[in-house]
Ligand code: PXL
Amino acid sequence: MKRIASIQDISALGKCSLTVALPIISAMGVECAVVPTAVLSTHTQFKGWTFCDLTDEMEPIADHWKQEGFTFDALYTGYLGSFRQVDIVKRYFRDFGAGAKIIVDPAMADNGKLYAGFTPDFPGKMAELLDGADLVLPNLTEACFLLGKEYREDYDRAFILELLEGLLDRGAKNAALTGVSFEKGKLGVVSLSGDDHAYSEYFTEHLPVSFHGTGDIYSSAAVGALVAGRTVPDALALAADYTVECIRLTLAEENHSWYGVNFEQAIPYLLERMKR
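Atomic model of the given sequence only [the form predicted on its own]:
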(Lines of atoms letter the chains of each structure in order from A and count residues from 1; the text may use other names and numbers.)
(Lines give C-alpha, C1' and ligand atoms only; values in the text may rest on other atoms or scores of the structure.)
Protein backbone atom coordinates (compact mmCIF):
# COMPACT_ATOMS: atom_id res chain seq x y z
CA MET A 1 0.00 0.00 0.00
CA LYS A 2 1.20 3.51 -0.81
CA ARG A 3 1.90 5.76 2.17
CA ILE A 4 1.68 9.56 2.50
CA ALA A 5 2.88 11.64 5.43
CA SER A 6 0.81 14.79 5.85
CA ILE A 7 2.30 17.63 7.89
CA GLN A 8 -0.23 20.22 9.08
CA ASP A 9 -2.46 21.18 11.99
CA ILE A 10 -5.60 19.40 13.17
CA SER A 11 -8.87 20.86 14.44
CA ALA A 12 -10.77 18.75 16.95
CA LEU A 13 -13.94 20.02 15.29
CA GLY A 14 -14.09 21.71 11.91
CA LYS A 15 -13.49 20.26 8.47
CA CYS A 16 -10.03 21.32 7.40
CA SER A 17 -6.35 20.35 7.49
CA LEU A 18 -5.68 16.87 8.89
CA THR A 19 -9.35 16.45 9.81
CA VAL A 20 -10.07 16.07 6.10
CA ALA A 21 -6.69 14.86 4.79
CA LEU A 22 -6.68 11.67 6.84
CA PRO A 23 -10.13 10.34 5.87
CA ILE A 24 -9.99 11.44 2.23
CA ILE A 25 -6.57 9.98 1.50
CA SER A 26 -7.41 6.80 3.42
CA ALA A 27 -10.65 6.36 1.46
CA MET A 28 -8.63 6.56 -1.76
CA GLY A 29 -6.72 3.44 -0.75
CA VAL A 30 -3.57 5.22 0.38
CA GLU A 31 -2.21 5.12 3.94
CA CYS A 32 -2.03 8.56 5.56
CA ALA A 33 0.50 9.05 8.35
CA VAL A 34 0.22 12.40 10.12
CA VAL A 35 2.51 14.95 11.71
CA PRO A 36 0.19 17.32 13.61
CA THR A 37 1.83 20.72 13.92
CA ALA A 38 -0.82 22.03 16.32
CA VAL A 39 -4.14 20.98 17.86
CA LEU A 40 -7.05 23.43 17.83
CA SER A 41 -10.39 22.94 19.56
CA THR A 42 -12.08 24.14 16.36
CA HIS A 43 -10.88 25.82 13.21
CA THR A 44 -10.41 29.56 13.33
CA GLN A 45 -13.78 30.54 11.87
CA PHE A 46 -15.24 29.86 15.30
CA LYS A 47 -14.68 32.18 18.24
CA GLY A 48 -12.75 31.39 21.41
CA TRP A 49 -10.88 28.42 19.98
CA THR A 50 -8.02 26.86 21.92
CA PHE A 51 -4.57 26.21 20.47
CA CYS A 52 -1.77 23.85 21.43
CA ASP A 53 1.49 24.28 19.53
CA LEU A 54 3.14 20.93 18.72
CA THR A 55 6.28 22.27 17.08
CA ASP A 56 8.42 20.66 19.79
CA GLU A 57 7.00 17.23 18.87
CA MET A 58 7.77 17.44 15.15
CA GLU A 59 11.47 16.58 15.36
CA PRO A 60 11.06 13.73 17.87
CA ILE A 61 8.50 12.20 15.49
CA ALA A 62 11.02 12.46 12.66
CA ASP A 63 13.73 10.94 14.88
CA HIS A 64 11.54 7.96 15.71
CA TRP A 65 10.46 7.44 12.10
CA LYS A 66 14.07 7.55 10.95
CA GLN A 67 15.09 5.09 13.70
CA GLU A 68 12.38 2.69 12.55
CA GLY A 69 13.38 3.06 8.89
CA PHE A 70 9.95 4.25 7.71
CA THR A 71 9.66 5.33 4.10
CA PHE A 72 6.96 7.28 2.29
CA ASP A 73 5.63 7.58 -1.23
CA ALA A 74 4.77 11.24 -0.67
CA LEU A 75 5.18 14.08 1.80
CA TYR A 76 2.29 16.55 1.79
CA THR A 77 2.42 19.84 3.65
CA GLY A 78 -0.42 22.22 4.43
CA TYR A 79 -0.76 25.08 6.90
CA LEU A 80 2.50 25.77 8.74
CA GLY A 81 2.39 28.34 11.50
CA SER A 82 5.96 29.54 11.94
CA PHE A 83 9.43 29.93 10.48
CA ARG A 84 10.64 27.10 12.71
CA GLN A 85 8.00 24.72 11.40
CA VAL A 86 9.08 25.45 7.82
CA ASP A 87 12.68 24.62 8.76
CA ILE A 88 11.59 21.35 10.40
CA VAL A 89 9.58 20.44 7.31
CA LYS A 90 12.74 20.94 5.24
CA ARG A 91 14.35 18.34 7.48
CA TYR A 92 11.48 15.92 6.73
CA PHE A 93 12.11 16.48 3.04
CA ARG A 94 15.80 15.67 3.51
CA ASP A 95 15.24 12.61 5.71
CA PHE A 96 12.24 11.07 3.93
CA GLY A 97 12.12 12.70 0.51
CA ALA A 98 14.27 10.20 -1.39
CA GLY A 99 11.95 8.38 -3.77
CA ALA A 100 8.92 10.29 -2.46
CA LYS A 101 6.78 12.89 -4.14
CA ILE A 102 6.80 16.21 -2.32
CA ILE A 103 3.57 18.21 -2.54
CA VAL A 104 3.39 21.67 -1.00
CA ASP A 105 0.09 23.43 -0.34
CA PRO A 106 1.29 26.82 0.95
CA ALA A 107 -1.87 27.49 2.94
CA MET A 108 -1.33 31.03 4.21
CA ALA A 109 -3.54 33.50 2.32
CA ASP A 110 -6.72 34.09 0.33
CA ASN A 111 -8.65 36.93 -1.24
CA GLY A 112 -5.55 39.11 -1.48
CA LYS A 113 -4.62 38.88 2.22
CA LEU A 114 -2.40 36.79 4.47
CA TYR A 115 -4.15 34.80 7.16
CA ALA A 116 -4.15 36.36 10.62
CA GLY A 117 -0.89 35.85 12.48
CA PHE A 118 1.40 35.81 9.46
CA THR A 119 3.90 38.64 9.01
CA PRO A 120 4.76 40.05 5.56
CA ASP A 121 8.09 38.19 5.54
CA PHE A 122 6.52 34.75 6.05
CA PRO A 123 5.75 34.05 2.35
CA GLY A 124 9.44 34.34 1.58
CA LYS A 125 10.12 31.62 4.14
CA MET A 126 7.33 29.41 2.81
CA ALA A 127 8.79 29.81 -0.70
CA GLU A 128 11.86 27.87 0.46
CA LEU A 129 9.75 24.69 0.31
CA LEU A 130 9.24 25.07 -3.44
CA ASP A 131 12.77 24.05 -4.36
CA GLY A 132 12.54 20.40 -5.39
CA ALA A 133 8.80 20.05 -4.76
CA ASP A 134 7.10 17.73 -7.23
CA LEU A 135 3.95 19.84 -7.08
CA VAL A 136 3.10 23.18 -5.51
CA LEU A 137 -0.61 23.97 -5.09
CA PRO A 138 -1.19 27.63 -4.18
CA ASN A 139 -4.31 29.65 -4.81
CA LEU A 140 -3.93 32.89 -6.74
CA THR A 141 -3.29 34.99 -3.61
CA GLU A 142 -0.66 32.60 -2.28
CA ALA A 143 1.14 32.46 -5.60
CA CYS A 144 1.38 36.27 -5.67
CA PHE A 145 2.77 36.35 -2.13
CA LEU A 146 5.26 33.56 -2.85
CA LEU A 147 6.58 35.47 -5.85
CA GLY A 148 6.39 38.97 -4.39
CA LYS A 149 3.85 40.09 -6.98
CA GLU A 150 0.88 42.36 -6.52
CA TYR A 151 -2.40 40.46 -6.18
CA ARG A 152 -4.84 41.07 -9.00
CA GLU A 153 -8.52 40.19 -9.29
CA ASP A 154 -8.51 41.25 -12.93
CA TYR A 155 -6.13 38.98 -14.82
CA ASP A 156 -5.69 37.09 -18.06
CA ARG A 157 -3.97 33.88 -19.15
CA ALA A 158 -0.71 35.71 -19.68
CA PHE A 159 -0.61 36.73 -16.01
CA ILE A 160 -1.51 33.22 -14.85
CA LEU A 161 1.23 31.75 -17.03
CA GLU A 162 3.66 34.29 -15.56
CA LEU A 163 2.80 33.07 -12.06
CA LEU A 164 3.17 29.42 -13.01
CA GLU A 165 6.53 30.05 -14.63
CA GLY A 166 7.63 31.98 -11.55
CA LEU A 167 6.78 29.01 -9.32
CA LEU A 168 8.79 26.69 -11.58
CA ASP A 169 11.68 29.15 -11.48
CA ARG A 170 11.64 28.77 -7.68
CA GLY A 171 12.41 25.07 -8.12
CA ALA A 172 9.01 23.35 -8.29
CA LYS A 173 8.79 20.53 -10.83
CA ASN A 174 5.08 21.14 -11.44
CA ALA A 175 2.99 24.16 -10.50
CA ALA A 176 -0.77 24.52 -10.24
CA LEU A 177 -3.01 27.48 -9.43
CA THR A 178 -6.42 26.89 -7.88
CA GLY A 179 -9.41 29.21 -7.89
CA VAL A 180 -8.74 30.53 -11.40
CA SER A 181 -11.56 31.89 -13.54
CA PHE A 182 -11.49 33.28 -17.07
CA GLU A 183 -15.25 33.07 -17.61
CA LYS A 184 -18.24 33.92 -15.45
CA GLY A 185 -19.73 30.83 -13.87
CA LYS A 186 -16.59 28.75 -14.30
CA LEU A 187 -13.87 28.11 -11.73
CA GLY A 188 -10.93 25.78 -11.93
CA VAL A 189 -7.27 24.93 -11.85
CA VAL A 190 -4.43 25.52 -14.29
CA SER A 191 -1.05 23.84 -14.23
CA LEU A 192 2.34 23.90 -15.90
CA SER A 193 4.91 21.12 -16.08
CA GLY A 194 8.58 21.89 -15.66
CA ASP A 195 9.60 18.86 -17.74
CA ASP A 196 7.93 19.63 -21.05
CA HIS A 197 6.29 22.99 -20.23
CA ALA A 198 2.88 21.41 -20.87
CA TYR A 199 0.03 23.71 -19.83
CA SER A 200 -3.37 22.37 -18.77
CA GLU A 201 -6.69 23.82 -17.63
CA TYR A 202 -9.72 22.25 -15.99
CA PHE A 203 -12.88 24.15 -15.09
CA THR A 204 -16.07 23.25 -13.27
CA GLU A 205 -19.23 25.09 -12.36
CA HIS A 206 -18.53 28.02 -10.03
CA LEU A 207 -20.97 27.63 -7.17
CA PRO A 208 -21.45 31.13 -5.66
CA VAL A 209 -20.77 30.09 -2.05
CA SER A 210 -17.75 29.89 0.20
CA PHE A 211 -17.03 27.23 2.83
CA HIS A 212 -14.02 26.93 5.11
CA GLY A 213 -11.74 23.97 4.35
CA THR A 214 -12.53 23.35 0.68
CA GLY A 215 -8.93 24.15 -0.25
CA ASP A 216 -7.70 21.42 2.08
CA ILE A 217 -10.26 18.99 0.67
CA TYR A 218 -9.10 19.82 -2.83
CA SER A 219 -5.40 19.39 -2.03
CA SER A 220 -5.96 16.13 -0.15
CA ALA A 221 -7.90 14.60 -3.04
CA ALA A 222 -5.29 15.77 -5.53
CA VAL A 223 -2.44 14.30 -3.46
CA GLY A 224 -4.27 11.01 -3.01
CA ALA A 225 -4.95 10.71 -6.73
CA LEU A 226 -1.38 11.63 -7.62
CA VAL A 227 0.09 8.99 -5.31
CA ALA A 228 -2.46 6.45 -6.55
CA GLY A 229 -0.94 6.84 -10.02
CA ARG A 230 -2.80 9.66 -11.75
CA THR A 231 -0.97 12.26 -13.81
CA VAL A 232 -0.82 15.77 -12.41
CA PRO A 233 -3.57 17.15 -14.74
CA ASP A 234 -5.81 14.13 -14.05
CA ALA A 235 -5.29 14.40 -10.28
CA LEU A 236 -6.11 18.12 -10.36
CA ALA A 237 -9.29 17.52 -12.39
CA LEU A 238 -10.45 14.70 -10.12
CA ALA A 239 -9.95 16.86 -7.04
CA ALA A 240 -11.93 19.70 -8.63
CA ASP A 241 -14.86 17.41 -9.43
CA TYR A 242 -14.84 15.97 -5.92
CA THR A 243 -14.74 19.37 -4.25
CA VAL A 244 -17.68 20.60 -6.30
CA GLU A 245 -19.64 17.46 -5.42
CA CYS A 246 -18.91 18.07 -1.72
CA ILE A 247 -20.34 21.59 -2.02
CA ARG A 248 -23.40 20.40 -3.94
CA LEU A 249 -24.26 17.80 -1.32
CA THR A 250 -23.81 20.37 1.43
CA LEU A 251 -26.10 22.90 -0.23
CA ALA A 252 -28.75 20.20 -0.71
CA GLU A 253 -29.02 19.80 3.05
CA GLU A 254 -31.57 22.26 4.41
CA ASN A 255 -29.72 22.95 7.64
CA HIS A 256 -26.18 22.66 6.32
CA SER A 257 -23.44 23.95 8.58
CA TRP A 258 -21.53 27.07 7.64
CA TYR A 259 -18.17 25.83 8.84
CA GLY A 260 -17.48 23.03 6.37
CA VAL A 261 -18.77 20.86 3.56
CA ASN A 262 -20.17 17.33 3.70
CA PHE A 263 -17.06 15.72 2.24
CA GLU A 264 -17.94 12.45 3.99
CA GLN A 265 -21.16 12.06 1.99
CA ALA A 266 -19.24 12.63 -1.24
CA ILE A 267 -16.69 9.87 -0.64
CA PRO A 268 -18.73 7.33 -2.68
CA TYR A 269 -18.57 9.81 -5.57
CA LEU A 270 -14.81 10.12 -5.06
CA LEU A 271 -14.31 6.36 -5.22
CA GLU A 272 -16.44 6.13 -8.36
CA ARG A 273 -14.56 9.04 -9.91
CA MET A 274 -11.28 7.22 -9.19
CA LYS A 275 -12.43 4.33 -11.40
CA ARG A 276 -12.83 6.49 -14.52
Given for the second form:
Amino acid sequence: MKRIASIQDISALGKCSLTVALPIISAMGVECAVVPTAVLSTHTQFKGWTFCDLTDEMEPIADHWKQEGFTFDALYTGYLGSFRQVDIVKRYFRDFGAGAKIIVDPAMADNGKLYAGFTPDFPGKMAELLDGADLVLPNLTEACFLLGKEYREDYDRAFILELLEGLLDRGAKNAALTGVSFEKGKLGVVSLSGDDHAYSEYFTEHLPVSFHGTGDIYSSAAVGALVAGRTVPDALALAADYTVECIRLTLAEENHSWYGVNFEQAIPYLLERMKR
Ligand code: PXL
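Target state, the form predicted in complex with the named molecule; input state, the form predicted on its own:
What follows is the entire complex, opening with the chain shown before.
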Protein backbone atom coordinates (compact mmCIF):
# COMPACT_ATOMS: atom_id res chain seq x y z
CA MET A 1 0.00 0.00 0.00
CA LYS A 2 1.20 3.51 -0.71
CA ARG A 3 2.01 5.58 2.35
CA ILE A 4 2.10 9.32 2.81
CA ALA A 5 2.78 11.59 5.77
CA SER A 6 0.71 14.69 6.29
CA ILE A 7 2.15 17.49 8.40
CA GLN A 8 -0.41 19.98 9.71
CA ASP A 9 -2.53 20.82 12.76
CA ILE A 10 -5.51 19.09 14.31
CA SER A 11 -8.40 21.47 14.68
CA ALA A 12 -10.44 19.32 17.04
CA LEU A 13 -13.70 20.62 15.59
CA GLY A 14 -14.00 22.45 12.29
CA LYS A 15 -13.46 19.93 9.47
CA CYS A 16 -10.10 21.07 8.19
CA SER A 17 -6.44 20.06 8.18
CA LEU A 18 -5.80 16.58 9.64
CA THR A 19 -9.43 15.80 10.46
CA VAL A 20 -10.17 15.87 6.73
CA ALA A 21 -6.81 14.74 5.31
CA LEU A 22 -6.78 11.50 7.28
CA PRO A 23 -10.27 10.23 6.33
CA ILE A 24 -10.11 11.37 2.70
CA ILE A 25 -6.65 9.98 1.95
CA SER A 26 -7.43 6.76 3.82
CA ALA A 27 -10.70 6.34 1.91
CA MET A 28 -8.69 6.63 -1.30
CA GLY A 29 -6.76 3.53 -0.26
CA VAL A 30 -3.57 5.29 0.80
CA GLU A 31 -2.04 4.97 4.28
CA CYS A 32 -1.92 8.40 5.88
CA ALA A 33 0.63 8.88 8.67
CA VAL A 34 0.26 12.18 10.49
CA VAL A 35 2.56 14.70 12.11
CA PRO A 36 0.22 16.86 14.22
CA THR A 37 1.86 20.25 14.59
CA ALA A 38 -0.65 21.65 17.10
CA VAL A 39 -4.02 20.87 18.62
CA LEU A 40 -6.60 23.65 18.49
CA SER A 41 -10.10 23.47 19.93
CA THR A 42 -11.43 24.65 16.54
CA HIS A 43 -9.97 26.25 13.43
CA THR A 44 -9.18 29.93 13.72
CA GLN A 45 -12.36 31.19 12.05
CA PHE A 46 -14.12 30.66 15.37
CA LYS A 47 -13.47 32.98 18.28
CA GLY A 48 -11.69 31.99 21.50
CA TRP A 49 -9.90 28.88 20.20
CA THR A 50 -7.29 27.12 22.30
CA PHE A 51 -3.87 26.25 20.91
CA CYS A 52 -1.48 23.58 22.14
CA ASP A 53 1.80 23.79 20.25
CA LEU A 54 3.33 20.41 19.33
CA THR A 55 6.44 21.74 17.57
CA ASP A 56 8.66 20.03 20.16
CA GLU A 57 7.24 16.64 19.09
CA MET A 58 7.99 17.10 15.40
CA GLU A 59 11.73 16.31 15.51
CA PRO A 60 11.44 13.30 17.85
CA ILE A 61 8.77 11.85 15.52
CA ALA A 62 11.15 12.30 12.55
CA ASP A 63 14.04 10.76 14.56
CA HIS A 64 11.98 7.70 15.41
CA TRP A 65 10.67 7.28 11.86
CA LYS A 66 14.21 7.50 10.54
CA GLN A 67 15.43 4.96 13.04
CA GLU A 68 12.66 2.61 11.93
CA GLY A 69 13.56 3.19 8.27
CA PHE A 70 10.08 4.33 7.22
CA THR A 71 9.72 5.66 3.70
CA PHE A 72 6.88 7.61 2.13
CA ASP A 73 5.34 7.96 -1.32
CA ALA A 74 4.40 11.55 -0.57
CA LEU A 75 4.81 14.27 2.04
CA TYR A 76 1.88 16.64 2.24
CA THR A 77 2.05 19.84 4.26
CA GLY A 78 -0.79 22.20 5.12
CA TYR A 79 -1.36 24.80 7.82
CA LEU A 80 1.83 25.43 9.81
CA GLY A 81 1.96 27.73 12.79
CA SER A 82 5.48 29.15 13.05
CA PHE A 83 8.85 29.80 11.41
CA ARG A 84 10.33 26.93 13.41
CA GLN A 85 7.72 24.50 12.11
CA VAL A 86 8.61 25.46 8.54
CA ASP A 87 12.28 24.75 9.30
CA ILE A 88 11.41 21.35 10.76
CA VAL A 89 9.27 20.54 7.72
CA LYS A 90 12.35 21.23 5.58
CA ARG A 91 14.12 18.57 7.63
CA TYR A 92 11.27 16.12 6.84
CA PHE A 93 11.74 16.93 3.15
CA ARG A 94 15.47 16.21 3.45
CA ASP A 95 15.07 13.02 5.49
CA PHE A 96 12.04 11.49 3.77
CA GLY A 97 11.76 13.36 0.46
CA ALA A 98 13.84 10.98 -1.70
CA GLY A 99 11.34 8.93 -3.70
CA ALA A 100 8.42 10.89 -2.24
CA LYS A 101 6.26 13.47 -3.98
CA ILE A 102 6.32 16.70 -2.00
CA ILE A 103 3.01 18.54 -2.01
CA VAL A 104 2.79 21.92 -0.32
CA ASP A 105 -0.55 23.55 0.44
CA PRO A 106 0.48 26.89 1.96
CA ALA A 107 -2.75 27.15 3.95
CA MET A 108 -2.51 30.59 5.55
CA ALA A 109 -4.91 33.02 3.85
CA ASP A 110 -8.10 33.53 1.87
CA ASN A 111 -10.19 36.34 0.43
CA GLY A 112 -7.23 38.72 0.38
CA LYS A 113 -6.33 38.25 4.07
CA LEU A 114 -3.97 36.18 6.20
CA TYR A 115 -5.72 33.95 8.75
CA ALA A 116 -5.78 35.17 12.35
CA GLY A 117 -2.49 34.62 14.12
CA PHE A 118 -0.12 35.02 11.15
CA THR A 119 2.26 37.96 10.97
CA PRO A 120 2.97 39.64 7.60
CA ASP A 121 6.45 38.09 7.43
CA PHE A 122 5.09 34.52 7.62
CA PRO A 123 4.31 34.05 3.88
CA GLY A 124 7.97 34.72 3.03
CA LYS A 125 8.94 31.88 5.35
CA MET A 126 6.26 29.52 3.97
CA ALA A 127 7.60 30.29 0.46
CA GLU A 128 10.84 28.52 1.40
CA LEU A 129 8.92 25.22 1.13
CA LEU A 130 8.42 25.73 -2.60
CA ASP A 131 12.04 24.95 -3.39
CA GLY A 132 11.99 21.34 -4.61
CA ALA A 133 8.24 20.78 -4.06
CA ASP A 134 6.62 18.60 -6.73
CA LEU A 135 3.39 20.54 -6.45
CA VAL A 136 2.35 23.72 -4.69
CA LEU A 137 -1.36 24.46 -4.59
CA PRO A 138 -2.24 27.82 -3.08
CA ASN A 139 -5.46 29.71 -3.55
CA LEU A 140 -5.16 33.09 -5.26
CA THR A 141 -4.70 34.99 -2.01
CA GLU A 142 -1.95 32.66 -0.81
CA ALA A 143 -0.15 32.85 -4.17
CA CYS A 144 -0.15 36.66 -3.96
CA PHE A 145 1.21 36.55 -0.39
CA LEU A 146 3.87 33.97 -1.32
CA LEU A 147 5.09 36.14 -4.17
CA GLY A 148 4.68 39.51 -2.45
CA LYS A 149 2.12 40.65 -5.03
CA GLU A 150 -0.97 42.69 -4.37
CA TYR A 151 -4.16 40.58 -4.21
CA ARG A 152 -6.63 41.37 -6.99
CA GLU A 153 -10.23 40.36 -7.44
CA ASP A 154 -10.28 41.24 -11.12
CA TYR A 155 -7.60 39.60 -13.16
CA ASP A 156 -7.00 38.00 -16.51
CA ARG A 157 -5.13 34.94 -17.76
CA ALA A 158 -1.92 36.97 -18.06
CA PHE A 159 -1.98 37.74 -14.31
CA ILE A 160 -2.73 34.11 -13.44
CA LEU A 161 0.12 32.93 -15.65
CA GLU A 162 2.42 35.46 -13.97
CA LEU A 163 1.52 33.96 -10.57
CA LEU A 164 2.07 30.39 -11.80
CA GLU A 165 5.43 31.33 -13.28
CA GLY A 166 6.36 33.10 -10.05
CA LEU A 167 5.63 29.91 -8.09
CA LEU A 168 7.78 27.85 -10.50
CA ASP A 169 10.56 30.45 -10.19
CA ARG A 170 10.55 29.78 -6.44
CA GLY A 171 11.52 26.19 -7.18
CA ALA A 172 8.22 24.28 -7.39
CA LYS A 173 8.13 21.66 -10.17
CA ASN A 174 4.39 22.13 -10.74
CA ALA A 175 2.21 25.00 -9.62
CA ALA A 176 -1.57 25.06 -9.34
CA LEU A 177 -3.91 27.88 -8.37
CA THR A 178 -7.32 27.16 -6.90
CA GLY A 179 -10.36 29.40 -6.81
CA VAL A 180 -9.74 30.93 -10.25
CA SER A 181 -12.61 32.37 -12.26
CA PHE A 182 -12.46 34.01 -15.68
CA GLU A 183 -16.17 33.80 -16.28
CA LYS A 184 -19.22 34.32 -14.10
CA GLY A 185 -20.63 31.01 -12.85
CA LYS A 186 -17.42 29.03 -13.39
CA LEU A 187 -14.74 28.38 -10.80
CA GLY A 188 -11.71 26.23 -11.21
CA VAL A 189 -8.10 25.36 -10.96
CA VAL A 190 -5.26 26.17 -13.33
CA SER A 191 -1.80 24.66 -13.36
CA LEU A 192 1.57 25.02 -15.00
CA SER A 193 4.25 22.36 -15.26
CA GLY A 194 7.86 23.40 -14.86
CA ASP A 195 9.00 20.48 -17.04
CA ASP A 196 7.33 21.20 -20.33
CA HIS A 197 5.50 24.41 -19.45
CA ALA A 198 2.17 22.66 -20.10
CA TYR A 199 -0.74 24.82 -18.92
CA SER A 200 -4.06 23.27 -17.87
CA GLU A 201 -7.42 24.62 -16.74
CA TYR A 202 -10.41 22.84 -15.23
CA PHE A 203 -13.64 24.61 -14.36
CA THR A 204 -16.74 23.52 -12.50
CA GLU A 205 -20.00 25.18 -11.61
CA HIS A 206 -19.38 28.10 -9.23
CA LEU A 207 -21.81 27.59 -6.36
CA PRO A 208 -22.45 31.01 -4.84
CA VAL A 209 -21.22 30.13 -1.35
CA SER A 210 -17.96 29.95 0.52
CA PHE A 211 -17.25 27.34 3.16
CA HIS A 212 -14.29 26.92 5.37
CA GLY A 213 -12.02 23.89 4.96
CA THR A 214 -12.70 23.33 1.27
CA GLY A 215 -9.04 24.09 0.49
CA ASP A 216 -7.89 21.25 2.73
CA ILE A 217 -10.49 18.88 1.29
CA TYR A 218 -9.37 19.84 -2.19
CA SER A 219 -5.68 19.30 -1.41
CA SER A 220 -6.28 15.99 0.36
CA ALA A 221 -8.19 14.58 -2.62
CA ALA A 222 -5.51 15.86 -5.01
CA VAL A 223 -2.77 14.22 -2.90
CA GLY A 224 -4.67 10.90 -2.83
CA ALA A 225 -5.13 11.00 -6.60
CA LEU A 226 -1.50 11.91 -7.29
CA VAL A 227 -0.23 9.10 -5.11
CA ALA A 228 -2.65 6.74 -6.89
CA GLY A 229 -0.80 7.63 -10.09
CA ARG A 230 -2.90 10.38 -11.66
CA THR A 231 -1.17 13.17 -13.58
CA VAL A 232 -1.22 16.61 -11.97
CA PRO A 233 -4.03 17.99 -14.22
CA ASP A 234 -6.08 14.81 -13.69
CA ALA A 235 -5.64 14.90 -9.91
CA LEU A 236 -6.60 18.58 -9.81
CA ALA A 237 -9.76 17.97 -11.85
CA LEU A 238 -10.79 15.01 -9.68
CA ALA A 239 -10.27 17.05 -6.51
CA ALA A 240 -12.33 19.91 -7.96
CA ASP A 241 -15.23 17.59 -8.79
CA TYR A 242 -15.12 16.07 -5.29
CA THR A 243 -15.05 19.48 -3.60
CA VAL A 244 -18.08 20.64 -5.60
CA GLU A 245 -19.92 17.47 -4.62
CA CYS A 246 -19.10 18.16 -0.94
CA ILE A 247 -20.53 21.68 -1.27
CA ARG A 248 -23.63 20.41 -3.08
CA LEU A 249 -24.36 17.90 -0.34
CA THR A 250 -23.80 20.58 2.30
CA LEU A 251 -26.24 22.97 0.64
CA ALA A 252 -28.83 20.20 0.40
CA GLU A 253 -28.77 19.83 4.18
CA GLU A 254 -31.18 21.99 6.08
CA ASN A 255 -29.36 23.84 8.89
CA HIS A 256 -25.97 22.96 7.46
CA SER A 257 -22.94 24.14 9.38
CA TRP A 258 -21.00 27.23 8.25
CA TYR A 259 -17.64 25.96 9.38
CA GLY A 260 -17.09 22.99 7.10
CA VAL A 261 -18.60 20.95 4.28
CA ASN A 262 -20.14 17.50 4.07
CA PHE A 263 -17.06 15.70 2.79
CA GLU A 264 -18.07 12.50 4.57
CA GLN A 265 -21.19 11.65 2.59
CA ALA A 266 -19.41 12.63 -0.64
CA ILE A 267 -16.80 9.89 -0.14
CA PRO A 268 -18.80 7.32 -2.19
CA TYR A 269 -18.79 9.87 -5.04
CA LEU A 270 -15.02 10.31 -4.65
CA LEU A 271 -14.42 6.58 -4.92
CA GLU A 272 -16.69 6.34 -7.96
CA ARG A 273 -14.93 9.36 -9.52
CA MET A 274 -11.58 7.59 -8.95
CA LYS A 275 -12.68 4.89 -11.40
CA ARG A 276 -13.00 7.38 -14.26
O1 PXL B 1 -8.25 25.27 6.57
C2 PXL B 1 -7.07 25.87 6.89
C3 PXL B 1 -6.84 25.93 8.36
C4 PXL B 1 -6.17 24.91 8.97
N5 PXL B 1 -5.89 24.92 10.29
C6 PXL B 1 -6.30 25.94 11.06
C7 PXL B 1 -6.98 27.01 10.50
C8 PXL B 1 -7.26 27.01 9.12
C9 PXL B 1 -7.96 28.13 8.54
O10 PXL B 1 -8.42 29.03 9.16
O11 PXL B 1 -7.38 28.00 11.28
C12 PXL B 1 -5.97 25.94 12.51
